[in-house]
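Presented as C-alpha cells, the chain that follows is alone, the form predicted on its own.
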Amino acid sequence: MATGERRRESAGAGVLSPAARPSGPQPSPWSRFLTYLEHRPDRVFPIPAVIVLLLTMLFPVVYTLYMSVQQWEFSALDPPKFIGWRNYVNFLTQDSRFWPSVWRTFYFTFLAVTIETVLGVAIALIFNREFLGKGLIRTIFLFPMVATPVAIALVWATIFDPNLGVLNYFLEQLNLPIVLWTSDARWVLPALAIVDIWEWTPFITLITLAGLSSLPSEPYEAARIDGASPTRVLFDLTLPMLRPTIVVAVLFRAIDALKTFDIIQVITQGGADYSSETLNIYTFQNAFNYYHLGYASSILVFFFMLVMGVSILLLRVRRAAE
C-alpha cells in the first residue's frame, strides 16, 4: 500500500500543471512570418505582384462601370451627375450610329478572321513539308506579326493612296478601274481587312504548325498502308485532328479582331462617311472628340460584355471540337 502511494507521488512529481510550466519568450509575428517565408516562399513572394495585378485590372473596370451611369461632359466644369441607365437606353434605342458600328465590327472580324484562318492553315501545311530555304522563308513570313501596328498602318495608307499607291498602279497596268480603297464605303472595310490579314495570318500559321507537330504518326502510317490519297489524308485525318488547334487560333484572333483600333484609326479614323467606324472607333470618338466620357463608358461596358459573350461562345465550340 505504501509502495503504491510512493509510486503515484513519484509519477505525479514529473508532471507540472500548466500554471507551473516555465513560460519562455513567445515568437513575435514578424518572427513567425520569417519562419513561414523560409518554409513557403512560393506563397509569399507572388503576393505583391498579385495585388498590383488585381488593382491594375479591377480599378479600370470598376471606374468604367461607375462612369457608365454618370453624365459627364469633359468639356464642362460640372462634376459627374448620376443618371442611372439613361446612357444605356440612349445608345441602344436612340443612337443612329451605334448599331451600324456594331454590324461593322462583326463584319470586319468575320471577313478578316475567316480569310486568315484559311490562309494560315494552308501556309502551315506547306511549311510542314521539307523544301529548300524553308527556314529563311518562314522567318520572312513572320515579319508582319512582329512589326508595330501603327507603322504597318502608315505603310498601307500609302499603298492605298489613290494617286501614289502601288495597288492602283497595278490596276492601271491591268487596264482595270482605279479603286478608292479608303474613301469608297464599299471598299474601306475590305481594305482594312487586307491589312489585318497581312499582319496576322502568320499568327494562325504558327499555332497550326504547333498543332501539326503534335499529331500522332500512327494514323498516317495506317493510311499509307491502305493506299489513301493525299487529299483523303488531308480531309479525313489532318484537318479533323487539327480542329481543336484551329478553334483555339480562331478564338484568339476573333477576340483580338473585335478590338481592332490602331490600323483603323491611323488609316481612316472611321471615315468614308462613318463606313469604317467600328465600335472601338465610335467609343473613341465619343470620349476624346465629343468629350462624352459617361456615354463612352457605357458603350465600353456593352463592348466588354459583347467580347465576353463571343469568347464564351467560341470556348464552347472548342470543347465541342475536342
Second form
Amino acid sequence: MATGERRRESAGAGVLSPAARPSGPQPSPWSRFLTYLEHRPDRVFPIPAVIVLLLTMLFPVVYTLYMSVQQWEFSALDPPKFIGWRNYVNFLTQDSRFWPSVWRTFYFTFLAVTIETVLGVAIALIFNREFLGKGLIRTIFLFPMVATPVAIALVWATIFDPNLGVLNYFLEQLNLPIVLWTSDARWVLPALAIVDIWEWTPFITLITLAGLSSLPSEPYEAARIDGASPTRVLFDLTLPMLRPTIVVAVLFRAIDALKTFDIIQVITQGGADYSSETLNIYTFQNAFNYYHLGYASSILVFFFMLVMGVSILLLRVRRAAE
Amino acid sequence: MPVQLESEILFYRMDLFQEKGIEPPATFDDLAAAAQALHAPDKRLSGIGLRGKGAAATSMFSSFLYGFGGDWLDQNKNPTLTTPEAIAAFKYYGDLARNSGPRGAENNSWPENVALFQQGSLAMFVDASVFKVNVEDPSKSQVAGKVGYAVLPKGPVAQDPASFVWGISISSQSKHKEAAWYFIQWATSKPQTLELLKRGIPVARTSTWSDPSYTAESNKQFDQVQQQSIALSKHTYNPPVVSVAEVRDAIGPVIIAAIQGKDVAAAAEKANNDVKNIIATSG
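Given the form predicted on its own above, I would also like to look at the protein as it appears in the form predicted together with its partner chain.
Time for the whole complex; same chain goes first.
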C-alpha cells in the first residue's frame, strides 16, 4: 500500500510538477504533503470531517457499548467491574419499570406522529392553494418549530396546570368536565403528545409543501380532461405521488419522537407515578439520578437498536413506495 | 459541617384562621379538620398543600410516618412500609391531600405549593422552613405578612417533625484539604451565617439565631417554631440507605396511590419488595 502510493505520487509529480521531483536534496515533508494533496484531494480533504465524525458519532457508540457490560457507578472510589451480559439480562427480565417505559415510548410516538402527519399534510394542502395573506400565515405557522423546546414545555406546563391552567378554565366555561392533564395516568401521554403535535406539525407541513411544489403538472391536466372530481384527484393522484415525501417526513419525526426528552422532562419528569416515563427518561434517571452508568448504557444500547429497527422498517416502506 | 438546618413546619394563613375562628392545629386530627373547614374549591382556595410528587413527597411524608409510629426500615435494614403504622400514615396523608388539597396534588412538590400559597390559593401548606423567605417576599407573595407558623402537629404516637440538614464535606479525593477546611470555617463562621440568616437562610449555627442584630427584626413566632421543631425532631427525612434516590422513587408510588384513593396496601407491598431488592443490590 505504502509503496503503491509513493509510486503513484512520484509518477504524478512527474506529470504535474516536474519541479517537485527529487533532484539532489530531499524535498521537505511539507512539500511532499502538498504534492500529494494536489494529487489526491479526494483522500485528504475529507480527513477533518472523518475525524470529527469518528469522535462525535462512533466513539460515543463504542464507549457506550463498552460501558454497557460493566457495573459502573458514578463514583471515584468504585472502579467499573466487568459483568458481561448481566445488565442486559437484568433490564430484560427483572426490571419492572423497563417494559412499561418501552410501551409508553411507542404509544407516545404513534399518537404524536400519526396526528402530526394527518394534520401536517392537510395543512400543507391548504397552504398550497392561493389565498390572501398566505405568506404571512405560512410564516406564523412555522413559529412553534423554531421556538426553544424548554420554553415551549414551560408554557404548556402552565397551560396544563390543574388549578391555574387556562385549558381547564376553558373546559369549565364550556361546562365540560375538567381533566387533570399531567396528573391523570390516562391523560398524561396524550397531553404530552399534544405539545409535540403543536410543536412539530409544521415540520411535516414544510416537507410536504416542498414535495407538493415538485409534483409534475401533466397528470393533473390529464385528470382535469378526464373530469375527475377534486376528491379523486386528492386520493388517487396527489397523495400517492406524495407518498415518498410523506414517508421521509414520518421517518424523521418518528426517530425524533422516539427520543423525545425535553418536553417530558420539563413538564412531568416521567410522572405522575411513572405514567409518562419513556425509555429516554428512564435511562436518564438511571444514569444521573441513581448513578448506574453501566446499567443506563445497556438500556441505551437497546434503545439504539430499537430506533435503528424502526428506521429500517420505515425505509423499507419508502422503498416499496418508490 | 452543617451549614443549613431546616425543619418541616406548617405554614398557615393567619387571616383565614381568624375569620373561621380556628386555632393552629395541635394534632393530626385537628389538622385534617382545619383543612376540611378551610377548603373552598369554589373560591379557588384549598385547605392544605402537601407534596404529592412521588419521590419528592417522601421527605415531607416522613414526619407523618414518624407521627404514626412508623419508620422506613427496621433495625435489620428491612423496609417496613407494610406495617399497620405505615399504612395508616399513607392513608392519612393521601386522604388529607385528596379531600382538602388542590387538584392534581400528586404532581405537586414545593415549587407548586409555594406558588399556590403565594397566590393565596392555599390556607395551609407543609414544607421545609426555608420557604419562609419565599412566602414573606412582598414582591412575589400576595400573602406576605399574613403567614403564621406552627410546629407540625402531633400524631397518634409521636410528634417528630423531620429535620433537613445541608452540610459541606471534604472529599477524601481532595487535593487541597487545607484550603477546603479553611473555606468551611469561613462559611460557617458567625458573621457569615448571620448575614445568611438575615436573608432568610435557616443556618445551622445555633448561636446565630440569638444574635441581637437578628432578633431585633426577626419573626418571633417563626424562630420559636424552628427551634421547637428541631428540639422535637428525632429523625432526618431520608431512608438511611445508599441508593436514596432509587428508594425514594420506589416509595413515591405508594403516596400517589394514597392520594388517588387506590389500594394503598397493595402499593405498599410492591414498594416494600422494590426497596428490599434495591438494598440487596446496592446497600
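Numbering follows the first chain given and starts at 1. Rigid core (definition): largest C-alpha set, two forms, superposition within 1.5 Å. On a predicted model such as this, the values are computed, not experimentally measured, just so you know.
> Once the rigid core is matched, what's the CA displacement of Pro46 between the two forms in angstrom?
On core superposition, this C-alpha lies 3.3 Å from its counterpart.
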